[in-house]
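Given next, in structure tokens, is a single chain: the form predicted on its own.
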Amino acid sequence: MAAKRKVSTKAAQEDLNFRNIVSAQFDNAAATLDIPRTLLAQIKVCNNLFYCQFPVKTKQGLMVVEGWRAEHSHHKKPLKGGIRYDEHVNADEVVALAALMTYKCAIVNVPFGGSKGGVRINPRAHSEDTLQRVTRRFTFELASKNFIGPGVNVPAPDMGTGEREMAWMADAFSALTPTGIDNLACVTGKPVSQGGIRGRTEATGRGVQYGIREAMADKQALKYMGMSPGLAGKKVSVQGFGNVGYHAATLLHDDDDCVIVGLSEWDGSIYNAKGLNPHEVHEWRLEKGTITGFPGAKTFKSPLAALEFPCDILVPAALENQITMANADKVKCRLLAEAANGPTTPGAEKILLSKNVYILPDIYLNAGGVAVSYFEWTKNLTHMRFGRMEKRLNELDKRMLLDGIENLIDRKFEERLRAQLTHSIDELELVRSGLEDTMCTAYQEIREIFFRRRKVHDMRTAAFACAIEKVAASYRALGIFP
């Protein structure tokens, strides 16, 4: 499976420039609608591009480091998009990425426009205290030119970034406006104790599992794959075992009892027909370094191989152009769950859907990430946990309802049933259930698009028409288009 293969030269010719496919996504929703073509110009077009270089001081010397940060679309305020660190980040790609952010928000309903940035740099090449320094700088590089601010730009995490880059990002952001009430909201992913909310970590990963449960639902979807209802012992291959890819297989496996049979990280992947146990993988990997080698497994050298394990649901959860015209023939899945961020080119994905294998976007499926930002970004504008003010209350209230049925039946019930009956809801409890609502409400849009119209053949270009329209619908309501 991991074999290298001769390329064929339609293959080699395929155009896997990011930006371009996105373009590309963009011209064919657009043709399914009824907008005027300057407001659709107005829509593609990414506003803003920042770049900056700058020096950083490590312990072998000085280091010029490149970053860039895109701002897409300023239809609504705050524009919102993550920050990765990756040695091959550059222009093309974070504008790509912040047109999708633009995409993805108006999906789910968030009232964000949409932008990405991007460092040069590999963060597993540097030391926790070089990538301060780089993480520090950079956000006063935006601070100068007014990229980033809770109500003009906010950065959240993206491939490798987290937490700990956020928090220096918040902290840096402070020292600049010392007085600023709303600092902590110039940043979504940070820590809890610092001003973050919870399930913000995993947000990204279960709403990939919220959109494959709900697609797994659907009755017209599961006729057009051929698949039983349902998630249970549904075969999974993930491609990616980072903090998307882990969560996702890690919800899959516990929640909705799929058998997780391939798993693949950068240096290789790994393969189990009968299932493999994400946490001791991920165990392996915490102590070996690798997922390669672990027990009872099929070792593969290429990461790409996760792609051709046989499987009811892919889930590729790494890089763009994962799957190409050169492998898509081999892919061997009913359901593919974009986790990543433009896994699939368009050759790949003409012949994917001529093999009837529903593919749920990227733009719709990985926007769990941003939906939860929002609420950590409104938590930390209103300086209030959610939940904190009515949780006691609703407490009080289920157990006067409880004494009354009790008195009412003349029995007193175990504690531990009663314990759960007057169980109120927490921040976690809030936010999972925001997020499910989201992603569900959001693929029924998409869906419905798919499905009822005539000019639209695919999800992808349903879910682009559907946050085209929204889109649209902004910038009409300003009064400058028809």
The other form holds:
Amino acid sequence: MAAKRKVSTKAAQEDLNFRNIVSAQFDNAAATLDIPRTLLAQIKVCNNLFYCQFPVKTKQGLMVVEGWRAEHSHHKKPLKGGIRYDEHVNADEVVALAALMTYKCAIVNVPFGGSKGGVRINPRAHSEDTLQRVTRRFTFELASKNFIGPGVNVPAPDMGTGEREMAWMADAFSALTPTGIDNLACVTGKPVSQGGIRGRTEATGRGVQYGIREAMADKQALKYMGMSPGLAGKKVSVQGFGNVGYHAATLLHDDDDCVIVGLSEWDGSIYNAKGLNPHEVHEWRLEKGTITGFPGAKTFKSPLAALEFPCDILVPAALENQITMANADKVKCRLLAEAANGPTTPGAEKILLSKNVYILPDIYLNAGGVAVSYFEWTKNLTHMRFGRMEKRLNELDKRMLLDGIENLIDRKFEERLRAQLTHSIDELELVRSGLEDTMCTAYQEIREIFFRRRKVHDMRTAAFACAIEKVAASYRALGIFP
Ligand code: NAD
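Given the form predicted on its own above, what does the protein look like in the form predicted together with nicotinamide-adenine-dinucleotide?
Entire complex below, previous chain first.
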């Protein structure tokens, strides 16, 4: 058993302040870069913070709801970031998350500034009708202060929200600006029938999968963590079985033959050393309303238990501040894949790094959602499905090519080639390929910084350095900063 560390209450408290954490992470990376202080200050501060409160009538009576939207950086427009529904949302949290969005977009080369919003409400405690009223009213509040719009600020789903809420927001925004031809581009993560894009719902989870694959094929990273290459048979534990966690778990299980040994939700964790089928766990939850009690698995009351299960890869995909100085010693993974935003506190990170745990930081690993959101936004602005114009022409070109070489190759090979070439590429394939390219390219950029720069000692600092350099380049292009 790991020796117990003494942690003073004050140090533990400071270790949990999310806004301070992101600020310190920025400073760590900034210290490795040769960028003037004024420019660093411009990049670091949050440009705008919107707060509102509004009354909503429910069957139980009137309730007053609070909401926030932080705009971290206007170096690119529009600004982009999710809206979360959670009873603990606060100003500091959205400001920290908005900053992460700026850096995330820069890392994956998506031309947006960072933003984030939140409504202080527990979505599980309210009816669909109430949630719809809250969402429409919040959209109205945002619109009245110019905090939403295709060219200004484009929300997306986050914790506690999904395509249903995005459809309500798009509809409410359209009602306010009935002649706006680009209205659908005011939010992303919409249902496909409402201007959404195929592959958006699972994009963050799929991006997590691609990021983990890249790390598990990186010889230097594997040496660092002491693991063998490849994903087949690797043991994975996932905290949070919502949008991101569910898709990450099912994709790693289905495509990569990972063994999902642990899963957790807000009401408990489940463990089976031989592996859980995440699809069956999902069915069980739909039927019982909980993942706990899943047959064949051991149930633990604590949602934090999944962080301590024996595994190769740990995927926190729920909330911030989950791996702290109090439990980092008990974390057993070799690769920590931060699907959630801010799941690891700095104190915990130090402990993990001292054990050579390889950390794929949130600002890189969960950027798949915003990458595909960018595809959706572009699609909404062009008013056309990807690939529609050139589809027939491409097919015709390939058919002509095949007809030409038909006599030169053997029959079997020709059949295979024909099937491969004449298959028309649809929106989903384009989205997946764009996402994979985005995640792989970004991984390579960050790992180059980590493994090649003397002053950079961890992947998070490398990711921040990568982001800061790109944002600084944007500001410098304006000719104001040196
Ligand atoms: P979600 O609401 O769909 O899922 C979160 C899940 O975590 C829910 O099922 C919830 O019940 C569960 N949960 C809540 N408290 C928990 C606890 N203490 N322990 C274990 N599980 C708990 O949200 P999501 O969209 O999957 O987001 C999860 C994380 O990923 C958040 O940190 C979010 O900011 C981040 N993220 C999401 C996206 C996206 O596209 N949805 C993009 C980037 C980052």
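Only the largest set of C-alpha atoms that superpose within 1.5 Å between the two forms is called the rigid core. As the structure is a computational prediction, the values presented were derived from the model and not from experiment. Numbering follows the first chain given and starts at 1.
field: N146: Cα shift of 2 Å or greater between these two forms (core-aligned)
entry: The answer is no, as the C-alpha of N146 shifts between these two forms by less than 2 Å after core alignment.
Rigid core superposition, E287 Cα moves 2 angstroms or more between these two forms: After core superposition, the displacement of the E287 C-alpha between these two forms stays below 2 Å, so no.
- prompt: If you line up the core, does K274 shift 2 angstroms or more at its C-alpha between these two forms?
  reply: False for K274: its C-alpha shift is below 2 Å.
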